[in-house]
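In the block that follows, a single chain appears as structure tokens, in the form predicted on its own.
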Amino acid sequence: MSLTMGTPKPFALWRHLNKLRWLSLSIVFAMLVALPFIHVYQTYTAAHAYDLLAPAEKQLYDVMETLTAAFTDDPAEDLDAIKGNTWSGSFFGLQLSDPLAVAGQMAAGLKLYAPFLLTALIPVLFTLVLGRFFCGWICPATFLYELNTNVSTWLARLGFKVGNRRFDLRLKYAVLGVGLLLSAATGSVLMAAIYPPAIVGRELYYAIALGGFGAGAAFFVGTLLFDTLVARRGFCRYLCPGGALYSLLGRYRLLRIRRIVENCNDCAKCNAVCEFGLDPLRDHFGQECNNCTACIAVCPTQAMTFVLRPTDFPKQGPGHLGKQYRRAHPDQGAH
């Protein structure tokens, strides 16, 4: 089948911004896996210890050192440029922080303290533009969970029964008023222990640089299984606070996926590989979607385009190369 000629057309690039995103997913993670190694490298020059080192440690910091020579020939002040991680850190310079680490942070201060405002000014900016695009493009997270869909996936293959329960979707806004609501009572920034990001910037800290796991090892582990067991990418769709603050900010996100009906046939490849569990077949993105971009490079007759405009397309009916559309149309089926 082809499109019917005038037909409108998705650029081109659009297809492979799946690609770039899954890209952008694994630089994240591996700096967060070397920010680590940096931290206890800088640690031992810092001391001038060497000698003093166990024979791990000697070998850690001759591969340091060789990775790095070529870059300073001071570690300990050098490689600083980029700390932290993806909850609040320093990126050459640039303070930035998650808009939940700001929000968590006022309510268990109940006070606003203007320099850490700021830091999430930048995130929260984009989030306006880009939606919900801190799930889709940079949570380290997301890289685990998505590869968690894909062994869910070939479990299924093999037989095995993963769950696919659907909840209410409003439940992740309780989980973030119940949150601010406890930190505040508290005076603690509790939702860094239960959000996902943060946990996993954490615990690889823990376990590359002293060489162990926090409780947040588990409690991520069990939204992996969360995940498999009950509901596909649960914990993000219906339980993450920080999913809840993005999608809210990211309500009337200007940038935003349209289905183009003209060159829609309706095959559902759509939906079945949206892992929120939209419905871009029936043109229902919403302030779930995080413009990952899988349905644009999934769909094979180009129906899948990025508009700029502040809510979604209303629904349109059946994809006019589909076969419900050219049973009603006879005289404008596709040529």
Second form
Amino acid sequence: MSLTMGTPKPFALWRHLNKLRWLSLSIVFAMLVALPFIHVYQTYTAAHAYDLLAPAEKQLYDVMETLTAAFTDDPAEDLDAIKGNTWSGSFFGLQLSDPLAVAGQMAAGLKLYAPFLLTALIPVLFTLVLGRFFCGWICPATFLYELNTNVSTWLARLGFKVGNRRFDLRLKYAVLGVGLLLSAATGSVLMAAIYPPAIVGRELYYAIALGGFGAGAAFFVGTLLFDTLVARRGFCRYLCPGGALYSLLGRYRLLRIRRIVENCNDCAKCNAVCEFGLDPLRDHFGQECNNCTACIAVCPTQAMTFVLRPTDFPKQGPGHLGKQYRRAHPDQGAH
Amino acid sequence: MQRRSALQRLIRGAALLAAASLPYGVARLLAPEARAQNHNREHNREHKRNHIRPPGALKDDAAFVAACIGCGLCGEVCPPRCIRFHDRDGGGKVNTPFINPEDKGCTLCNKCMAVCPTEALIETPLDEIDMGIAQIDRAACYPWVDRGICGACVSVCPLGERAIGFEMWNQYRPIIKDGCVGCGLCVEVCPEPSLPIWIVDRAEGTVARHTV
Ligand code: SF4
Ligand code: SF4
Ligand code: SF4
Ligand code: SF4
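Okay, that's the form predicted on its own, but what's the structure of the form predicted in complex with the partner chain?
Okay, now the whole complex, with that chain kicking things off.
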């Protein structure tokens, strides 16, 4: 630890944002699991036929009643306050939709429907400022993908070969383009079928309320395998059409991460931890960074911080250890 | 020796039996279905009569599929849980909603129309909802074939006299009227296994033509 006097220090709480992010991911995921149960409970109460319920249904009824009685007088109405999933949902009267849902529906129908367009306004505004934050902070698939990354890491420690191939990050923009074209050609919102957050929300609902997973679940397991066997977080990095749309919208995001070169000691932990395979160590975040703050949390010398600027901080070269080394050995050139 | 002849006798017997039953099998294959096709559940299923869109859905199904984003919200607010989702196998109309009245009919509560974020389901006044119209097969419905008094369909209908009632001259034979919006509650409740009552497109069914 040799933080020289006067070097900028990041705000101390930034390091803890990653925990907050996990809290946020967990809450969203828990909501997606809870909502179908709430819905099933609502249908039981609406039927006014407690005595006719099967023992398992009675149990569910009792549990849900105990959990919700404190907040509701009328489950049929009150528990409707939050409905849906991250693809589209209503939140205390506010309708919110994924911008990809709006883009896909515009393409499929080849027309604009203003009320639905407006439901994406808030997510779009947030993305313009925060970049691909949805991917890091909200997406229910991210919750599972990051857990999957941990599993892969353990597998790797046990000696399994996990995939770490790299592809062109721009692949996903092609997927987005082709997806929109196909939606327009077929007249149906096709991307919902391959978009992990939409799949996760939908499949949880199918499994809990309608009894049984659909084909989306198989596709999702396929992406998990792809992530483990071919490329870490590969679907999000290279293929996700929603990630592509968010990346494009967040290209000139105002809030971005910057490396404080004076503090950095080139340990490259940030690069290792970055789920999206970016290069924080060389000041390259690009439009893909989702402000997940994993690199801030992992940095041992507090060299990562937030800045307000619409483009990445210019390349700053190696950190202070590198600079010291080059000063000591000027004859060896860069690196 | 003894054993061999027993075996031979067995084979001969089996061959004889097969030859004798062949004409019967062929006759079974060629014979027309014992019952009229159009009040047969399987037939209804083939003709997608058990797949109707939720109330307030865009009439043009292509427009409906284009407008629906497959969010599942309509299913998630539906109190009787009658809304199911198409092609969970990932087919062409991926995740668009439908109602199978055979399974559960719609109670016309309006919640799905209110929650749909797109214009796939548009809030529609009760009388203008058009999910189809019920048809009754007079060759199968219990009272119509004089097999008893039923009227389950009439008593369950949320629209009452506007949509379904009894025939003037026979108190227990149900007839469909113009006000039927096709909610399918009658289909759900009908106890006759061959499903004599089902929902068709309004254009396809006429109030006058409920016989088959
Ligand atoms: S660069 Fe840092 S904040 Fe951005 S995605 Fe990678 S780890 Fe997360
Ligand atoms: S009107 Fe009510 S009962 Fe009918 S499909 Fe919609 S939500 Fe379900
Ligand atoms: S609420 Fe509307 S958009 Fe969502 S699945 Fe139902 S019909 Fe489709
Ligand atoms: S419920 Fe079915 S069997 Fe009974 S009267 Fe109606 S159509 Fe006939």
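Quick caveat: nothing in here was measured; it's all calculated off a predicted structure. Residue numbers count along the first chain shown, from 1. Rigid core here is just the name for the largest C-alpha set that superposes within 1.5 Å across the two forms.
Once the rigid core is used as the reference frame, the Cα position of Arg326 differs between the two forms by 2 Å or more.
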